[in-house]
Amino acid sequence: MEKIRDLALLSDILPTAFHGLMEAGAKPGSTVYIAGAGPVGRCGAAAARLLGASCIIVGDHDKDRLALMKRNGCETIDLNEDVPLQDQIEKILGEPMVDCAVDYVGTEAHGIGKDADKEDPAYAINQVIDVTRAGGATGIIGIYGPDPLADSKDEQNGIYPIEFGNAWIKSPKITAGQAPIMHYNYELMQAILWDRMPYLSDMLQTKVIGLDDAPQAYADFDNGSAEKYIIDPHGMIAS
């Protein structure tokens, strides 16, 4: 019960984040770019540390979430800055590419710099493909699919403008799809129980709330809150 807030993440977001890194080939010494500092992206940063990544770079538009990642030892990129993503990665690594990258954003992605206010479902996936080195791998964990509420007919039918020509020339491995949550649960549970991820709670900013607080929590999260809410309807977790 002392670790229940971390163990609650096994229900979805931690195994999902871990799967993205597995598909991207993350390993000890890897340089990793993580698109999105939401809860799944932050779990991705925590999992990359567990795997021994040498440099973990997180890109997002939300300054509070980026500050949280910086405080936990990650390099950060503010996507509001009107600087190409490769150039910003080069400032950190000395080269414009990473070994592996994961898209934790999906169809809610926004552009960079002058396009930061513009939502385009293809932005994040094209960004992670662009910054992955030749022969590297990319995990597409963000959700893509037909969206009946999308603006364009193509997006409603699940058709997105992927820059495949630019990707093809680099001979990449690109893997997408739903994560097999149960495949990773036992190992990640053991990592939590044996204190191999002591930084998880701070990186996720988990907050336990009651059922009555859920509507406000959803509103706060929609507005960019850096907290990850865990609903405890029966008051089983000590405050």
Ligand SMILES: NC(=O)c1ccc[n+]([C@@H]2O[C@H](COP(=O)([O-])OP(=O)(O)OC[C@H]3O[C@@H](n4cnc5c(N)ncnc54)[C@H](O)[C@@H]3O)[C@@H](O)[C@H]2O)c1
The other form holds:
Amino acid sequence: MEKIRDLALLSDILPTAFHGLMEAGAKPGSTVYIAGAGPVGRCGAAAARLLGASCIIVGDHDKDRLALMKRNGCETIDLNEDVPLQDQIEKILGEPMVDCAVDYVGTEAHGIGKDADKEDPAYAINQVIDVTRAGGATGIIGIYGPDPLADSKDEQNGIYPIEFGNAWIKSPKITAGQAPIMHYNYELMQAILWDRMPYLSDMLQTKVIGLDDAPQAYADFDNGSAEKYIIDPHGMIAS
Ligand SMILES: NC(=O)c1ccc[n+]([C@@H]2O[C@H](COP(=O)([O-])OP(=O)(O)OC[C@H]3O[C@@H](n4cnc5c(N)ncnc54)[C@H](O)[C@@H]3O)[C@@H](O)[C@H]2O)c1
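I have the form predicted alone already, so could you send the form predicted in complex with the ligand?
Below is the entire complex, every chain and molecule, led by the chain shown above.
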């Protein structure tokens, strides 16, 4: 029960995030770009550390979420700055590319710099493809299904402008889809129980709330809160 807040992440976001790293071929010493510092992206950074990645770079527009990453040993890129992602990565690594990159954003992606306020559904996926080195791999955890509420007919039909042609010469490996959660559950549970991810709590800022607090928590999450809420309807954790 002491670790229940971390263990609750096994229900979806931690194995999902871990799967993205598996798709992208992350291994000890890899340089990794994590697109998105939402709860799933933050779990991705935690998973990259568990896997022994060397430099973990996290990009987002949200300063509070990036601050959590920074204080937990990641390099961060503030996408409000009007500097191309490759240039930002070069400033950190000395080269404009990483070994593997994972999209933890999906179709709610925004542009960068002066376009940071604009939704651009294929922006994050194109960025991760763009910054992955030739022969590297890219994981797509963000969701790209048909969006019935979208303005454009293409997006309603699940068609997004992915710049595959620009990447073709790099022999890109791109893997996407729903993560097989149960496949990773046991090992990640053991990693938590044996303190291999002690940084998880600080990265995720998990907060347990009662059912009555859920509407406010949903609203706060929608506004980009840096906390991850766990609803405990029967007060079991408190007791
Ligand atoms: N594949 C699966 O099995 C699976 C499971 C769970 C969640 N997901 C998906 O994972 C994604 C992330 O979930 P979440 O709860 O962390 O979402 P979230 O909305 O809290 O986080 C997304 C973050 O991405 C940032 N962002 C926006 N544009 C960006 C860009 N161009 N580059 C980098 N960051 C950018 C946002 O500021 C935000 O902080 C969603 O699409 C969600 O549906 C997939």
